[in-house]
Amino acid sequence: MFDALKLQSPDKIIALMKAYREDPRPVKVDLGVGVYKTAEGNTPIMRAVKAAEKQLWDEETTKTYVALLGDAGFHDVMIDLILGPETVPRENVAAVATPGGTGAVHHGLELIRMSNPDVTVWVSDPTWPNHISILDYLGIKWRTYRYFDAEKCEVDFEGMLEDLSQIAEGDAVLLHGCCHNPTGANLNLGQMAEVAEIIRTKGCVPFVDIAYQGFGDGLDTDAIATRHLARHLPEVLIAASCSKNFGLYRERTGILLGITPNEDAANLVRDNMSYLNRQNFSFPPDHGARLVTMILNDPELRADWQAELEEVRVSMLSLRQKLADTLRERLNSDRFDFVAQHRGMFSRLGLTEVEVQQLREKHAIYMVGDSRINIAGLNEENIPILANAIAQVCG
């Protein structure tokens, strides 16, 4: 039977990680995988997470299953974190814990397909590659809308509006809540309001993927666009991840929220969320969700978590500015000034695939083929290395 299987196309980022590990050169730079790193190249456990784990070690009395939807306390703290206290009545929000943000995206797309088997999901060009991969795996039709102007390295908002004018009733529009992956270029609130109005008049559903809340302009500011959609539209899906802002990568902690017009609709969505969990993996993992709940409910732990998260955010802003300044100096050009204006963990540098390949082969600098770099992979030592290499490749 198994000999009938076909080899699957390898994930480009996973393949890039493997190539980096196997590169024997003593000086090499990894800007590929989207994991936060300190200047020393480590991905530390956050202080509040470590403290909560010690507390949980002493207090936890059982490892039995949680509810199919996950723990209600986790739902409540995440709804408050993402939506704030007064954006939507709590009874109108359905929530389900998932294995990471990827699990939430997968569940959200399944829920959309269950609601409308003929749906077309509109995704930004470019977007996180796994969005497309999951859509293809689920057999869901998709189209792209223009998002990023590669020459100007900014949002192509006119093109985006023109493309979204073609969406049909019952379609879904996949949006990045903040810190757009892979470009780092975000819609401002006014632009998101225009997108929301198109979605409202067309009778579509927005599906927000917010994986980097707190990495851009701060926890609340990063959620403003998502809250606007939730406040002004009758139905919204939101997939959120705790991998980045809590550093819980391997705990696979995520959540899917469904904003509905009323409590009855929320109950219906909740029932289908339970069904999806049961079919895919039964009960969701709880360890990471439990830690998040403990941190957000404890004033001291929450304050320490927010302080450390702010340190991470400010550090990435500093790295962005340092890279932009160094590239300006090396190239005597403002070509890469946009890096300092973008937000989040990623920026797309606007290099060609040939230039990216030259950086890897000649300079041991690893980035995704579309020239997306992980800003958190930079530090004071490798920024000059990167800038010098780009100057040679682009010169």
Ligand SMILES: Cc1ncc(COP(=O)(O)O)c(C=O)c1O
Second form
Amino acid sequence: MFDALKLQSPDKIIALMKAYREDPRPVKVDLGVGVYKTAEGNTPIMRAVKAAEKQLWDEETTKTYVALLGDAGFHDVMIDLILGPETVPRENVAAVATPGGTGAVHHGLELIRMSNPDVTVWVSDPTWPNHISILDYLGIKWRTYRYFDAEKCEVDFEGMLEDLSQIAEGDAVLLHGCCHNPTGANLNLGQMAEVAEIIRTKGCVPFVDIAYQGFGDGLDTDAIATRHLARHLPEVLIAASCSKNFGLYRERTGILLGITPNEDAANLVRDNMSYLNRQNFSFPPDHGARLVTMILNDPELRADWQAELEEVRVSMLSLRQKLADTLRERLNSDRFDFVAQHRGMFSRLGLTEVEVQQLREKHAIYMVGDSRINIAGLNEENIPILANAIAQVCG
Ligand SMILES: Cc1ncc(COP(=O)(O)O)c(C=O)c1O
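Show the same protein again, this time as the form predicted together with the named molecule rather than the form predicted on its own.
Below: every chain and molecule of the assembly, starting with the one above.
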């Protein structure tokens, strides 16, 4: 039976991680997968997470199932974190805990397909490869809208609006929350408001994938564009992840929110969310969600988590500035100044595939083929190595 299976095309990011691990060269630089790392190359457990885990170990008395939708306390704290207290009435929001943000993306797309089997989902060019592969896996039609100006390394807003003018009633538009686009270039609030207006007038639904709240300009500022959509559109889906901003990667902690016009609509969406969990894996993971709930409900743990997240955010801004400055100095050019303007964990550098390949082969520097780098993979030691190597391959 199994010999009828076909080999699946490998996930590029996972293949890159493997190639880096297997590279025997003593000095190598990993700028691939989106995991936060300290200057020493570690991905630490956040202090508040460790403290909450200790408390949970003492206090937890059962591991029995919680609920198909996950714990209601987790829904409440996440709705508050993402949407803030007054963006939409709580009773209009349906929520379901999922295995990571990717689980929420999968469920959100299934929900869209269940609502409109003929839907076209519009995705940014570029987007994360697994957006496309999940859409293909679910057999959902998709089209791309322009997002990035590869020359200027900034958002191609005119191109984006032109392409979004073609969306049709009943379509869905996959949007990136702050810092989530793989290019590092973000829409500002005014631009998101224009996109919201197109989506509203066309009768489409936006689906926001947000995994880096707190990595750009601060927890609330990073959510402003998402909150704008939630406030101004009748229906919005949001897939959120706690992998990055709580450092809970392997605990698979995420949530899907459905913002609806009224309580009855929210109940209907919630019922279908519960159905999706039951059909796919039944009860969602609880450990990470419980830790997040404890942290956000406890003023001391919350303050410590926010302080540590702020350290991470500020350190990435400073790495961006250092890389931009070093490249300016090595190349005697302002070509890479945009790196300091981008936000979050990623920047697309605008190098060619050949240049990216040369960086890997000659300098043991690993980045994704479209020249996207993980800023958190940089440190004082490897910034000059990277800058020198870029100067060589681009020179
Ligand atoms: C498209 C997409 N959305 C969200 C996430 C959030 O990560 P996780 O699924 O680990 O919560 C990822 C991470 O790989 C992703 O690729």
